[in-house]
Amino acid sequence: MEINGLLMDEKDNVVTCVAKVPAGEQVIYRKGEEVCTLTAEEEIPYCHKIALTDLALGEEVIKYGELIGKTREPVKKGRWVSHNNIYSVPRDYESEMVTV
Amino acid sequence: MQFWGYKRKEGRAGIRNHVLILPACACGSESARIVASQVRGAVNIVFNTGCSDVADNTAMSQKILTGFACNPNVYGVVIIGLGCETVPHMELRKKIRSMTSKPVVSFGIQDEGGTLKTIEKAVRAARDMAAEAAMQQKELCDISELLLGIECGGSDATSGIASNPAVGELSDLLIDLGASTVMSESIEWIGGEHVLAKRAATPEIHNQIIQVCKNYEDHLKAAGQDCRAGQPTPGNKAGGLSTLDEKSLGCIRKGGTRPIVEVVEQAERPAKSGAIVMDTAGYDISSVTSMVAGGCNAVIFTTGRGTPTGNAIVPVLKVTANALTFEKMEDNMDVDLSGIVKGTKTFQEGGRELLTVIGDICNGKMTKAEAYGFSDIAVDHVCRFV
């Protein structure tokens, strides 16, 4: 089966979509040796990312096992998570820091 | 690993041996295209500043232009000021023959009465040290005398997925071998930061890459500007980055994951050799003028969206791993790598080609910007670029 999305660490909740996914159609990713599918609720386009899971209004969005956002809506799972519905969150810098 | 290059006096080996037609103020830079126009072997630079600036705009601009005279692809440099710049072409050559002993000549266009006067002397000028220059000799060079900028522009979701982790793959097999890299950028290390910094050499390093995101994003609201209206950009939207974190993250790949041994200032030389950071904006016109000006004798360029840009003095090598980018922007792309995406080549192999294709760089090969003659350059200001 020839994937394409493509899920960049186990903990991120949003897969990349490396070809244009039709509404109703499978994202096939990898996760590890498994391989996993999830249908599309709309149309993902080439590059963008499709919700692995229901996100809350003001849930944090994972990518590469990191923070890339926040949701500014609810989305649901199998719709496009893209710049229309999530935002940056700030940095804390100072908490950053190490001690020299 | 050696190539073929240009030895010098000070510092590191040119991979290009030009003579640089360099503008001491915008009002020097027609002049300046002709007289490269009129030399086989000269460059020329377009500037857009010099006159009527605030000082640390003027440093900036003078950091630029001693920069690139003294960058290792330069064999001679051919000034043409107007004669009222802010800082006027006699102390601009005063200052780079303080910093390098290649030759060093340089023109008013007031002083020689007006353009063709000028253009005159500075074509015989530049026709000598082209001739000149066309006398030295290639010397084999060891690949420690490779300093590479790696930039990122015109990003999309395959930047961070697959091009940037082979630049970065490329990156660590260069450090291994002795050479140096410079990745720029800082506003795009900006909710990436705290990853990058766990490669700091020191605990001094990792606060100095936190400090410099956070002193950046400071700067902007200083001005009542946020740096989150600007980044991601619209064409990165467009390509699947949704946010500036998201950009970051994908951005700070390209690097490797060497220890980073030095944070520079914007087109400031690195002192240290190995894997060095450099603060600049992620304008890419704009960090490449500040990477070319700190030294960099190549650089290497990761696009999805697809991009022409080049530089006069440097090659910039552009590669992509968006199949339709490559497909549809051929005459721009040097390398495909849209195999990682597809599945059919892994990251780390990527980087390995990508050494091959920069030895044959460093031993003369053109890339596509280079033989277009591309000469793209960005001074940031004050109010940066982000």
Second form
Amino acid sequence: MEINGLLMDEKDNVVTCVAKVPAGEQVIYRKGEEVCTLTAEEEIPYCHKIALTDLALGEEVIKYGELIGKTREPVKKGRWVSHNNIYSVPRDYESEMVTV
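Target state, the form predicted alone; input state, the form predicted in complex with its partner chain:
Partners and other molecules have been left off, which leaves just the chain.
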């Protein structure tokens, strides 16, 4: 069983595929010490994201433990998460800064 997906943070709801994954094949990734699998419901291109759960319209997409966008349409578990079905959300970085 070869790892072909990376979960960047345990809070993430997407995994990045480090190889092209054909529809019907398994994405294999680690969550801590646990090895997890997910069936790709469509082809996932190299270095693209796959949904770990069903994502509703307007749901936050989390990668690196951070908000990277919101869905512009529902995305089912095992489907490709791309610029076609998510959009960026502006952040207020100044309010997020830690002051010492």
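Bear in mind the structure is a predicted one, so any value in this text is a computation, not a measurement. Only the largest set of C-alpha atoms that superpose within 1.5 Å between the two forms is called the rigid core. Numbering follows the first chain given and starts at 1.
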* Asked: Any CA movement of 2 Å or more for D92 between the two forms, core superposed?
  -> yes
